[in-house]
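The chain below stands alone and is given as structure tokens, in the form predicted alone.
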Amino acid sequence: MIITLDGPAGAGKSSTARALASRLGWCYMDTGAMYRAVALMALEQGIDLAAAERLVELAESLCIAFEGGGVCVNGRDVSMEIRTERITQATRPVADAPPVRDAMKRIQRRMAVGIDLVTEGRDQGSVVFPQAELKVFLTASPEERARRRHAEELSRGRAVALTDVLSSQAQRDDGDRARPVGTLRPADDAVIIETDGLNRDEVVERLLALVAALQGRKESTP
């Protein structure tokens, strides 16, 4: 069974998806981290970020895995490295290249074969896994999302102003909605969950209820 969680930055996708997968005992896939990993390795290997076909070859050559709550590339833990501002900036051209999106879609589908999976990103339900049994779109107000991202940055020791986070977030949202591929949008049959005023555990409980209802319907179907 596949559960997709899509939504804008700061909506709580990553922490919610990770917690949900843990509660269910399923595998977890952070697709944003996968694009970041490709960008990191491209910079390290001196690959031009505009060279889409080179990036495709690179992506296909990497072994990306999610282990112990972290992200590993070819057995190396890159969890912290891929969250730097340098990699954030480098990820945009990587994720915007149609050939790279196609390659990552193939890779993500291969990783999902034969397992129960919670996967999160921007287009998981709308593009990558249209057959997913449960598609969820998590969202929140811009102010709430910025507040959460600001708290994350402070927890990482990065002194940033909330106003700067809000401005950067607005630019990112506009870019995500205008992308030619991997556009940020809910799947037509996605369940929309507004997370304002909800903590992570409350969101996870809502999702668990949806999963239980879905599993109940499947069991009752002759």
Second form
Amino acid sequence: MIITLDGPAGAGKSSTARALASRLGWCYMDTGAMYRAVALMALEQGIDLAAAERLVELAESLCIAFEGGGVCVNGRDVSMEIRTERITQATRPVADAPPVRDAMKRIQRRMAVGIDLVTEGRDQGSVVFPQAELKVFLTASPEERARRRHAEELSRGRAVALTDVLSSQAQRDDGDRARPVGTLRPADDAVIIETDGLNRDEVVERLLALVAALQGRKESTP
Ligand code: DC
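Go ahead and give the structure of the form predicted together with ligand DC, now that the form predicted alone is out.
Now the full complex is given, and it begins with the chain already shown.
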């Protein structure tokens, strides 16, 4: 079974998807981390971020795995490196290139074969797994999302101003919505959850209830 969790930056997708996968005992895929990993490796290997076909070759050659709550590329834990502002910026042209998105779609579908999976990103329900049994779109007001991201940055020891977080978030939202391929939008049959005023555990409980209802329906279908 596949559950997709899409939504804008800062909607709480990662922590929710991680907690949900852990509660269900399923695998977890962070597709933003995959785009970031390609950007990191491209910079390391001196690949031009505008050379889409070279980025496709690179993406196809990488072994990306989610292990112990982190992400490994070719066996190396890059969880921290991919979160820097430099990589956030470098990821944009990578994620904007249609051939790269196409390759990532193939890779993500390959990784999902034969497993129960919670996958999160921007296009998981709308493009990559349109047949997923449960598609969720998590969202929250811009102020709430920026406040959460700000608290996260502070907890990582990075002193940033809330106004800076809000403006860089607005920039990313615009980019995610304007992208010609893989545009941020809920799948037509997605369940939309507005998370203002809800904590992570409350969101996870709602999702678990949806999964239980689906599983019950599956079992009672002859
Ligand atoms: O969720 P994140 O901030 O780690 O995502 C990193 C970048 O990748 C961001 O620019 C959005 C983009 N992205 C995407 O285009 N499609 C996805 N499925 C996941 C992320």
